[in-house]
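Here we start with a single chain on its own, the form predicted alone, put down as structure tokens.
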Amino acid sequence: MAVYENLVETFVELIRRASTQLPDDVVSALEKGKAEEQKTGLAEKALGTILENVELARSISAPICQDTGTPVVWIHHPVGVSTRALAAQFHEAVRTATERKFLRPNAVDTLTGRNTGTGAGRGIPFLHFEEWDEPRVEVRMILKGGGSENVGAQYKLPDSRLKAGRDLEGVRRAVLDAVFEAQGKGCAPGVLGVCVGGDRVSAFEMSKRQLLRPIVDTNPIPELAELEERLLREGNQLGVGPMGFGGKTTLLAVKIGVLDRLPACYFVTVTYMCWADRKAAVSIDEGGEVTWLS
């Protein structure tokens, strides 16, 4: 379909918009963390100062964090729409927003150790496609900072150091040991992606997809939304904080996604996510017009 083939300047904007505005649900939680902390604390400056950031970065147009991350993009198509092209289309902008300081050049050969410096390489920008039903395009995606990737977590129940089992319980166990063991090095307050179950790989996806959910939203699977509350409440009494200086906020929120399992496998998977929490999402419909998503 032709209308797909010029895609490049509205993903570059797609970029833009992620790597320099952070959304509202995440700035109000931030707001909200901020309110909750004991006045004049580190954890309340440290709240203070990341949204004066926030704020100064939208105003001028500059990346939030000079750490940029790698896309990871989710691509809905209509069917015939050719995924080659929009591939294409997508690592041109990433270099195109690179060269205009939206992005960082953040792709590092890793045989060699030299960085490409357009910002894009093998695996990154990460692409998943999905074809469906609908006459339009849409493009979700979160820039995944590489701080808050060191501490992301697998596990794999049952887990004898934490007295884990192959249940719900042992999902909080294992969730709540890799906020502390995050401490300050993934940039708290953050967010949590989770997934239960898959394999090696498909949960961390899964996992990564669980960030595009808006920060209050509710889980539609009633134990899991139960679960996802009662893990933010026990994250944030574990005192580590903003930025690891102790305080009520380590987490912003908690998003739990499930895929089925081999019967020998039982995985619990932690994307973590920085306060930095940016994603974007825009529809091109089979007409060309473009609607920007929350």
Contents of the next structure:
Amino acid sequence: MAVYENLVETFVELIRRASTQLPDDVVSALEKGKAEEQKTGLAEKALGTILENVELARSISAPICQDTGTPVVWIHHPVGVSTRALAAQFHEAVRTATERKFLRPNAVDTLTGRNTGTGAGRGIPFLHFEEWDEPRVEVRMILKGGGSENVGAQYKLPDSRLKAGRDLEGVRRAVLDAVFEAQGKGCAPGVLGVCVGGDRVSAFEMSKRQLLRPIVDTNPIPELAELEERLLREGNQLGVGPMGFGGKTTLLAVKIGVLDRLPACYFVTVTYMCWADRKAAVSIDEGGEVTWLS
Amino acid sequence: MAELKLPVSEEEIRKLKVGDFVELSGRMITGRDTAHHWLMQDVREDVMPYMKDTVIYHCGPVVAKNDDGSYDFVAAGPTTSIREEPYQADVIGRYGLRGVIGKGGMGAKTLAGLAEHGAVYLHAIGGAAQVLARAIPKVERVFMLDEFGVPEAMWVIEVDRFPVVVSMDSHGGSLHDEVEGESKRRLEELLK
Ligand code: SF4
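The structure above corresponds to the form predicted alone; please give the structure of the form predicted together with the partner chain next.
Whole complex next, starting from this chain.
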């Protein structure tokens, strides 16, 4: 389908938006956090600087943070669209966006230590494809920063140190431990993407997919909705605060997905997304019409 | 909010306490992994004057080169400091630094080094690349650009009201230890 062979510039624009414009739902959550902090305290100042930075980046169309992260991308496509052609175009878009400085050259050859210089590399960007029945291509992307990626964690239940069994109470204990261990190091306040179940690969993918959800929404599974709310409240009670300076705003949201598991395994997988929770989405229909979804 | 002029004396630095918010103005230098390693391999006489009584910023900037050969910092947020833990206290002592800027805090060896030499750890706002780049109006010169590459090179910069929080002081105080200790207590409460 010819309309899907001419998408490089659309993908570059998707990357530009994600890198330079923090989504409104994230900005609102940061503003709400700032309003709740003690006036002129360190937490309030940190959030003030963050919000000022977000505003400035948007106004000059420059990256919000110099670590422009890994593009992690989910693409839905109709029957018959070549995923190889889409992947090639996305790779080209990453190289172009890097040239235009919307992305930093962020891919390092692990064996030689040399930067590839193009922003792309083995496994970067990370693309997921799914076929669907709708007559359009939908692309959703996050830019996942490295400092926050370093504080992600995967727990194997039961965990005797945490007295965490194989149930939602065990999940709760593991997630709170992850928030404590992260302190401010993942550029708090963060958004948690959590996966309950799955294996060591599928679970991390699912935990990242949770980050596509709006900051304020309700999990369709009632017990997970309840756990999300509770973990957000309790995570913030830890008092880590923005940047780990202490304060009420440690987490902006907690999102939990679920996968089935093997009888032998019970993983709780936590992806920590920094306050620079960069995401963007676009839909391209059969006629080539482009609709920005964020 | 206090303004702190660089270079700065030991006496001024010892007045700073954990939790103080300060704005830095004057000259400082950047350096991260490669630079710290290199600084400890030998005594680097040429950079010494640019480090004495000022601070080192853990930052891998995005830099634009202008037509006249000068440079501008385009994005300049802090990077994670703990990677320099093996070197930091010795670098402070050898080069007479009065402080370190980074994010995430540092460990016991650095904390002891700060007390011994009269220096502080200053926490910048992680991710605030644009606000911080704006506070760096001038790039004065650069060391080891060809050898280390842009992010790892040592950039001598002029800063203007660069916002930081004192998170480790020269009296053994650490905001990171305080916050971690308190959050641990609350975690145990929640997991009872
Ligand atoms: S953790 Fe996020 S905000 Fe912090 S430096 Fe990395 S990408 Fe930027």
